[in-house]
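Presented as structure tokens, the chain that follows is alone, the form predicted on its own.
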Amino acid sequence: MKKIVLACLLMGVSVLAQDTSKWICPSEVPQPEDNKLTKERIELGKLLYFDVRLSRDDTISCATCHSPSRGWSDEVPTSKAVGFQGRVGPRNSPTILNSAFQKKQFWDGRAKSLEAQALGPIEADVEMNMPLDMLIPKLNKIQGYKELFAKAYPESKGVITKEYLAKAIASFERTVISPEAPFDKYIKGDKNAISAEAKKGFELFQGKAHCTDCHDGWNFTDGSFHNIGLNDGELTGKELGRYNVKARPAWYGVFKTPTLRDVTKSYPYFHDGSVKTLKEATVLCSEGGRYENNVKNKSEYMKKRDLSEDEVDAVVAFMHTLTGPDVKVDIPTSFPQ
């Protein structure tokens, strides 16, 4: 399948000013040459994504922390991901919505592709806690999966490896794309698709509030990394963010800018899940972060914007227009045997 037509690609061309084109979803989803999307790969990946047998105790699937009904984030909203036997992870579960368009995966960007990302949560002891040297033999004993891998990846001849496992899961994840939201109708020319308050919020979002410094383009993220001042003083452990990937001064305490698509569904907010409401998150950013001083490597974009409460409310009203219907997905009720 050389080209994948996605829900948001049906939005059409904007009838507003030409410079609004950056708010329109791209016409094709990025795909690596060695893992082009096919129906067989997507269906196989979906089964694997929802199959709890990929976890050590057969209780957790990828969907446990990235649920279709919760904006592809936690089924139960928590500040930190909860995995194997109730173990708590170090960070909030990020949404996988539109992750196909992200050049770096995870909050710290340590994975360069969805394929590189797919196996990490499976092996993580605080998530699915399933070593691949245990999982791969387990999957190879399931005849139904062997047959599906043979169809999806004929060169595998039905032999399941970690590489094919990663490719299959990544194939399904690439189809998790935002459906049309009220904002998309508005940007196409339907002036009645959003409220007057939301329109004011959109103007503030681009102007006085400076939200587009980080949340720009149709996916409302620059795909980059920033320290937004959630912590002061010296950082340690996972709070070092991308600095743990490579100790570059510019990466100290920085985390990936999340998409704002379906943001009303994916609370709590930020990498540490420390903020419960969208209004609180907006206020924090408009105040230049939680801490003003003693924040090493704080982003230059984090400045006080002097927004009134009405202006904050307008920005929040606008962000609500970025929420569309849930992505249509037939959740499997039976799995290969």
Second form
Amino acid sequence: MKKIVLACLLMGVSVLAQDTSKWICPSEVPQPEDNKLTKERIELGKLLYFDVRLSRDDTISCATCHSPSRGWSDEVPTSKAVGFQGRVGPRNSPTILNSAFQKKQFWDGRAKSLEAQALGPIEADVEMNMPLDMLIPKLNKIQGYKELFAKAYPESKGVITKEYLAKAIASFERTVISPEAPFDKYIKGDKNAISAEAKKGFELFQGKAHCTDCHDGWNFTDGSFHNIGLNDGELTGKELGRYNVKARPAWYGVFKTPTLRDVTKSYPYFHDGSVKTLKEATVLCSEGGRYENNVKNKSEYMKKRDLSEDEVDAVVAFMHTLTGPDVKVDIPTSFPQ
Amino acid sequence: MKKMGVLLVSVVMCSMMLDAKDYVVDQVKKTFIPHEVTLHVGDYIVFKNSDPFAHNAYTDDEANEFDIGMQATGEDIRVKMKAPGSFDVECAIHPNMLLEVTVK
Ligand SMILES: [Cu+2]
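Next block: the form predicted in complex with the partner chain, after the form predicted on its own:
And the full complex, kicking off with our chain again.
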């Protein structure tokens, strides 16, 4: 009898161990061979990230749309990113939290690395509207930056190119990682770190609600692309999503599954910022999308899950446990001259 | 002598064709199994899908470019390897799925 109990216990423990490992944050951030993290690179990248001189009229930095005080997302709760001279871009600013762990960047996955991603927004006319052939000479006139580039990338000899600029910004982005949230304490064994309702929500999230079909693992995304039925009928323009990168049938109207870490801070929701609350977003995702029918290439995972209102509330309560404490970021106040 | 040569070549060709092999790559729990395959020009990769949802496999490799489209559960799709080289195959839905192919 004792033996059986012991065996059960051991089995239970091993099952638990096996099940929780995918929920534990990795201890190391992936870094490309030719751009390993160093203190100099991170510090330089941080200055660039917060420096408004990277925009054409010296008013906008990366942090304008991905601000540490707003979950590394928009400062303003409007649905679309507001950039150069108030121009409105076509998409909602996503958080850059944990983007170092993504294999594809942007809602449509068009950039393969942070290095490839970083230069896009600088040039985009609705973002910083700063053509690189204007920005690079502008930066090379700032002696302080030339010195920092020479230290961070000795082989640059202080000559700033777009490659080194991208590498430095990417290095800072690799340090923007989610802080320990109540959920992390819970999964590591602190049973009181989250409420009973949130625990029920976690069960539903993995079970009846099928959220883990896509929002799986410690970063609450498996990196997959789906059309979740936000629009019906024929799609045009930006709504085609990843299909704009290449017209593969599997990419019609698909967007990247976003992380749900710090999701309470990254409203409004979805690539088009069309949903204001986490509860509405949850209902939409558990009801098979906004449009049930007439959606071309809708993901087969998007089905009616018949959650009661209490169950929806529990899933929302669970998602609240994925938000960590506000991290104090020392925002640079003086910049290289 | 020339005829012999032609005969020899065609025999070799035939035996090469007969030799074309199938290499099964299954898609299970959002992973390609195996995740590496080495084969020869003319051989086939047979993609299977053992997951309860759709997958895909494609490569942008110029010489071997293919895209099998949406692959339903239980479906088998054969793809012929056209030219030597090494390239990555991804699933268009789950880009974290990676298959490394070497064609000799
Ligand atoms: Cu797949």
